[in-house]
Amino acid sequence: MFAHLIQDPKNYVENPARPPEVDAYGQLTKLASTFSDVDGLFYFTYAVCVFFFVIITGVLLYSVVVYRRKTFDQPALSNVTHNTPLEVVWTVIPLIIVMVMFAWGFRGSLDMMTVPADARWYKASAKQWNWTFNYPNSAAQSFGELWLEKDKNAAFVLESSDVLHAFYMPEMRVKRDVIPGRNQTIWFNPTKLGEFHLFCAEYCGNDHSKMYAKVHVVTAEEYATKPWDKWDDANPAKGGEAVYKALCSSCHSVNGTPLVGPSWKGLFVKDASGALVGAQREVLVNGAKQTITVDQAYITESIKSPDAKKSVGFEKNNMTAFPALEDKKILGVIEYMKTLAEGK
């Protein structure tokens, strides 16, 4: 269930949401929404599997011991090859059990897609390898973090701009594929305050395990302050670092190591006077190499239209465009890049 964190333990460092709490049986994360039917079906299926495993294994072991061949020339104890009543029984009973599971699961799936009339609508946009959230009655967006109000029905329009993803929140008991070219919907009612995990549950590329978002369930009073729209103008580099972790860390390192894209370290350097200036970079413009100086215009263009000037050596790699990223957040990213300069 939490293979994403096993594959990439750094997620817990960069996204320090609380560790998941398990239920009384140690099987599922504690339920934090109203979808209790998911747990009921899980434990019903679990009990059926345990019951039949014990029965079948018991009969098998009994037969092996009691009906074993005691001498080499011992004839078979029975030549019966067919028993119609028995075959009907072991066909009909599993069929009934499987149909119960199907009906139970289908009802739960319909519940997750039948949105209540009073639900508050959000949009969750998936792209390799991050999440972007739009809020009702707010022009602001959040990246890699989502805020919801406790005990308030939350409905989502799900969209993908590239490949197949999945909206998966174990503690809320919801999972829905996010399909390119098609809007999906899902809803739930968060019943506990705290921080929760949102994963992509469909393999979507090399950094699938890093496609994570932290979900904050808060009180009505805190939600009314629009925490997703807060920005520290006095310390834009801090906000820029948060944007980096949410949107850029899967493709760009800050330690000089090239990933899918070039590292951010060294984009700004100190000149002879000690002032921070943009470094020189080789890029491709319409297939021709050019040397440019890194500045605000170049970084803004690279964020909003990354194909305009691709760094030499990374021309075959595709970067996700963020045309809607606010100017203040772009400036914050630039300020964060400056903190990566040697000796800064």
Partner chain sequence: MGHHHVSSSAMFFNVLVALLILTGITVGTSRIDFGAANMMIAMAIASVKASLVMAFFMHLKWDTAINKIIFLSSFLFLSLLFIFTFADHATRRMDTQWHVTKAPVDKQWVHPSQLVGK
Given for the second form:
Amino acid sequence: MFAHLIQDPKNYVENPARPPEVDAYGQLTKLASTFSDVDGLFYFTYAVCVFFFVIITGVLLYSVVVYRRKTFDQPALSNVTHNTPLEVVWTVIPLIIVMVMFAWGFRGSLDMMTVPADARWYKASAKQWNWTFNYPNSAAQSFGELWLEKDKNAAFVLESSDVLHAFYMPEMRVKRDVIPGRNQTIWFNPTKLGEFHLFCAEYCGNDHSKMYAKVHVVTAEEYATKPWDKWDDANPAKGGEAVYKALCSSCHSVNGTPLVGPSWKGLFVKDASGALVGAQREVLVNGAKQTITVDQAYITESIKSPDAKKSVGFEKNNMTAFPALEDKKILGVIEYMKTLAEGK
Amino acid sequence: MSHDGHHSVVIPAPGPEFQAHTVAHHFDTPVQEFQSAKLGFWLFLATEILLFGGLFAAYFYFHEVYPETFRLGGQQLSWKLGALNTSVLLLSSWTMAMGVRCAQTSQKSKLLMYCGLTVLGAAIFMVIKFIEYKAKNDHGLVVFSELFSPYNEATGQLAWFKDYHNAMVDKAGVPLPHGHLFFAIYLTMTAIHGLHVVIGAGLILWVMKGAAKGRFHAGYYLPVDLVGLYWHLVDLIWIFLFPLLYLVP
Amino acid sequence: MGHHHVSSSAMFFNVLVALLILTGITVGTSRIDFGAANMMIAMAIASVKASLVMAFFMHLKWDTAINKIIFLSSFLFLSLLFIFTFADHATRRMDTQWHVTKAPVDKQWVHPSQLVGK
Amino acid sequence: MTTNVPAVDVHGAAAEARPKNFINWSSGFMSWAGTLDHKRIGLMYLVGVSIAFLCGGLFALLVRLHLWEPNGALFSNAQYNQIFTLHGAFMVFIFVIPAIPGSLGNIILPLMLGAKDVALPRLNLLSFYLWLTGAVLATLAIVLGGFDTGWTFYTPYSLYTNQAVVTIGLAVFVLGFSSIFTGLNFIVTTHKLRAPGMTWFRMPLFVWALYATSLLQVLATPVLGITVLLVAFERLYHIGIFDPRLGGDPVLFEHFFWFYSHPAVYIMVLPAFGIISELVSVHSRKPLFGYKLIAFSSLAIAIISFLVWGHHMFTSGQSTYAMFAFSFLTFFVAIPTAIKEFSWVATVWKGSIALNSPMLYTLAFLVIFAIGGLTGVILGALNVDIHLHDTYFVVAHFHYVMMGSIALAFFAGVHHWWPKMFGVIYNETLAKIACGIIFIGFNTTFIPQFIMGSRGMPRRYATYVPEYAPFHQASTIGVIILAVGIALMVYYLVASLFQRKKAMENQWGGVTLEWLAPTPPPLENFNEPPVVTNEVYDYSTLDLQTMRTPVK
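Switching conditions: you have the form predicted on its own, so give me the form predicted in complex with the partner chain.
What follows is the whole complex; the chain from before opens it.
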């Protein structure tokens, strides 16, 4: 019935992970990490709740049926106002139950807080509205996608360069706010191969709901090939397009419509001879208007310090800088920009 | 509003220069009215304590995070002016307490005198406060004309705290982090407190107006009492502000 | 009326003198470094002064029990804000020391404070 | 108009003489705008909060319609963010917090105490005007560019976003003081204006609940006031306390915010508990089971609620030890809450249960609150909360409490005291139908949200991954049903004012003091100042033929 929606081409994020499987009780998705305490306690609490709910509604329904007022002057059958043993029982028993829940929950959360010594440390950088990942012993970053090895403890340093975000992987049962100015940590051990959702769970503005990353949990062999570092030197524009989709597409269009920032279409144009040349742009340098020609140096500068030469008509301070973006990726982005050029 | 012919309790005036007081229609006795207003006012004072409490919590929090910055920040303020202001406020609190006492004992002219002295105290306090703010402005620590300037993303600096980093350096001459936090908290706390001083002075003037008409006497002095409580609260808050801001421990 | 307590002028004056002396002591002790106890001492003196103002100037000493409870409970609830907020901050350090293995920060990572625009 | 006067209405003839009551004793705009009468102020609140509720409801409807499609059916992301923020801010600050104390509390509390008015009538009027100012400012904020921070105003986003955050901050500040003054007034009224003979343990439980609420309003709200003030200063002057770029700490904001906003949950829900305690007793015609325990549990909840705010911050970088303390204390809130629910159920047991519309709303409350409260226990467990935090599970949980429980209790209270307030009775059949529709619509809306939430659907999402579409669509269908039910309710309530079908003096056979006052009550409430000689909820004194208790 909803198949047409699931295949909707203009959807949410371009290419989300496969829908997760649902566990046997239908309330949670199948666990994909070692934090089984979450599921155990969830269903224990759930069962307790169902038990009490059935008692409460059962007594209510029974009373409504049996003690319903049939004549308007019918008095109550009983005028009992208290029953000390009963009141003690329904105070003490819930108290014991909730203390069990507390202890169980706290023990489980201590596990979540204590990072094992052998964990591999990754870094997840959040900014409005995308995720960037750094890998241990690798200079490469990946954008909007993350690769982890199955059954290896993965720990993350969480960094934000603007507002609050939250690192949330439902199937791993982990969540942690990403706070600017403070490094938070989170860890888990992925136990299933496959693709998983990584959501931003703390409201962070306009495209909060599009702040998504796809997490691949792969085998040791595949992980060893460094799938995040795949960069096709023969086709840099393709890599550049991936960078665009992960980092730039929320503010820059490729169809000529200005968004928060100028569109990338028309940054490079084909001259009369069909050769690619940079377009002329009016920019502000320290408040003074200049006309420059778009070239590699200008694009690189705009990525690393956006306010140095600001396009006329766009506000300062509205673009996050990417000083750590590798040169080959910047070149890829420029190649991608060139593919957007149209002939005269 | 009309009381529909309900007749109310009246407290007679103790002398010709005073007015009688009519108890509000929904109270049965003057004691009930007095106690209700008093309880309500104490509750209000409790909310004031909690309102300032938020600021104090912020102060203690950042004092904990940046102790050295706060210590040096405190040294930029003049403890002498602070101590002087503390004394002025304590004196005015005393005159206010005496004023309430005069109202309780139906001494109309002395009530007016003590209230006048209290307002004078408030005025002196605000003048000293102004001198202090002006000194901060002249030293470029807090530039009031730049108050609304936007945060400069490129430099990470705030124009209205222009020179604090020149004043606040450690022994090696390195600027201490986030000195503006101390000044921002100092300004916020003293400005909100100053606002209370001004409101308090206004209330005392209002009391004086009523006192001149003879509204307050031994049988009815509730407004004097309440305004007095408010004034003491202003004093109470300053008692904590003084050591925390001027003598940063 | 019986419920109205009128205090003597002499008492008010004595309280004023005590308050002024305590102000002097506050300034005096701040000149001496007691280390971590500085804050405690300053707050203790301020609390004594505040108690004097409350008890005598504000007549709380002769006020009804409910008024005392109401006003003092505001300090109690304020202390809850203080205690829990500081407890969080104070124990965060223990967290990193005891629970979280330190992250071996990769050389290539750039700390946010070093980013342009920070 | 008098087609169906109940046989027992012995006062119908006397009422024809139209004695002056609080509605018609004077007329003209100023007689309302400048009134000091608690019932008129309460009535103005009732109209005001109802409008706010309908506005907030409209925003909710838009939110849900937008979420019909994974990619968003109606709005851009920016518009959606503004609308869900408006929904939250209107519902929380302008509707739920003032709703029951401002309207029903104002009208009923002095009547229940046997007083002529609240203790500080001018302050009461001021508090209404502050509410009005806050509501106007909030509406103004929509015009001045809107605000998209969520009702929680989390820093630093609320500091950077380029919209009317200062205006809405000011609105919240003003609304906060409105709430403080209402609470302050009720505390003084309860202490000083009780009728002779009304000891603390003869006070109806609605009064107890409002008293506990008032303590929270007075003690917690100022911290919210200073917090939004600091956010406004932060935006205007960049003082830096909450701004990480300037060395500030956003987590400190969360502490300040939740120091108020957790107790605020109980500011909202305690009056609802009070209404339900009354109604369960009256419509079961049975003294409330465990009266003292319910009274004390209100106070216990009020105090514990100050100790648990950190459970809103389990994922936000608190230290493990703070989380330990907050989780431990959180579970203690469950106990007094459970005591209340059990006591209500025990009151229904062996009662004489009238299945009229107020009781139906009450029963709906008891079922819905059971779900709302029990799912709260699930969220109290630390590691489970880490998974469920900021998902639709939380959204569903607090809507079960705020919308399902509090709004239903508010509806129940309005239905219960409607005959006393206006002297007219609404169409009972329509009322029962509407209650059924609301119950079905509500559960259809929020049960799917529990499921998708525990499967990981984060809240405040303008778009979502397609696998959650069926749940979102079920939820949207539910909210349409809910809207139909509420529209029906508004219709028959308003219509009853024009149909003027007379109500009885004591429509339901209540024994608390408000039923001794004439219907509708005159300016100073009672013809004779009441004196209390009976224990509370003593139905043995009620003459079941005339529905009157002997007047002393």
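Numbering follows the first chain given and starts at 1. Since this is a predicted model, take the numbers as computed values, not measurements. Think of the rigid core as the biggest set of C-alphas that the two forms share within 1.5 Å after superposition.
Check your understanding: Can a Cα shift of no less than 2 Å be assigned to Arg107 between these two forms, given superposition on the rigid core?
Key -> Indeed, Arg107 is displaced by 2 Å or more.
Exercise for review: For Leu164, state whether the C-alpha moves by 2 Å or more between these two forms after rigid core superposition.
Suggested key: Comparing forms between these two forms, the Leu164 CA shifts below 2 Å.
Review point. Aligning on the rigid core, do we see the C-alpha of Ala47 shift 2 angstroms or more between these two forms?
Key: After core superposition, the C-alpha of Ala47 moves 2 Å or more between these two forms.
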